[in-house]
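For reference, the chain that follows is the form predicted alone, supplied as structure tokens.
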Amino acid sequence: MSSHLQTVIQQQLESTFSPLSLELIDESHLHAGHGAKGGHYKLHIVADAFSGKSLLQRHRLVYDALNDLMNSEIHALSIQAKTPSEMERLP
């Protein structure tokens, strides 16, 4: 079951990338009692806006899409960020 933040991440993460694939992980409940604010998430996107981009190009464009949530309701994101042509030479 999804919680109402990993639904705004979604959304948001849909609105701006159109991705073919989009896999959002709540792992929050891995560091329960670390006293960290916020929501742990590893998210595995795949989509177009990726193509011609280095790793950390891709990275910056999924903490922009997300700026607000970043600065306040994400602790952590771990972010797998692919292009669909990556995802055809996978075995």
The other form holds:
Amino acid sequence: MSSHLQTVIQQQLESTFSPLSLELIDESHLHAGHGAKGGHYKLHIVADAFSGKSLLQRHRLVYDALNDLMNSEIHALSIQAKTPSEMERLP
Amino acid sequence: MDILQRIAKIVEGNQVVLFMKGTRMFPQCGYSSRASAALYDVCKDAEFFDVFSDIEIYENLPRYADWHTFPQLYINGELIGGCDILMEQFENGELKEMVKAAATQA
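I've shown you the form predicted alone. Could you give me the structure of the form predicted in complex with the partner chain?
The next block holds the full complex; its first chain is the one shown before.
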């Protein structure tokens, strides 16, 4: 099920990064009942914006893009942020 | 002592320190569990700091380096990142190299 929140997250990331590929997986069900508020998501994103950036900087860019949601609706976001050239090097 | 100074003292007083939810033996969160196991694998003498043991640190660590999630890994006083970054660098071998480099710098 694709929730409204998931759509909002995707839209914000698309408008910020114009990613080559973006996959957002809702993993909230895996964490149901551990008492945390908000959704758990896993993000795979490939964008030019990450070129020349350290992993830390990439994560900061994603957090910044989702700033308003990170402070409220999103409880946890697992991020894999790659550049297009890194994707080509993968087997 | 100001809370941010107190955090700085822990960060700078330990070559490798992971702030996590729970202890290494009894982690309280999946991300902290994975991160601490990976870090321990490459660095047996890292400091594992349970943020739940000190609520002031739990509440203020996010603004120390403007990083809002746990766990948080610092090497030689510098924020390396959270669970995803730590795991990625563990899997590609970088974490081991960074820990080794930190040890020789000291």
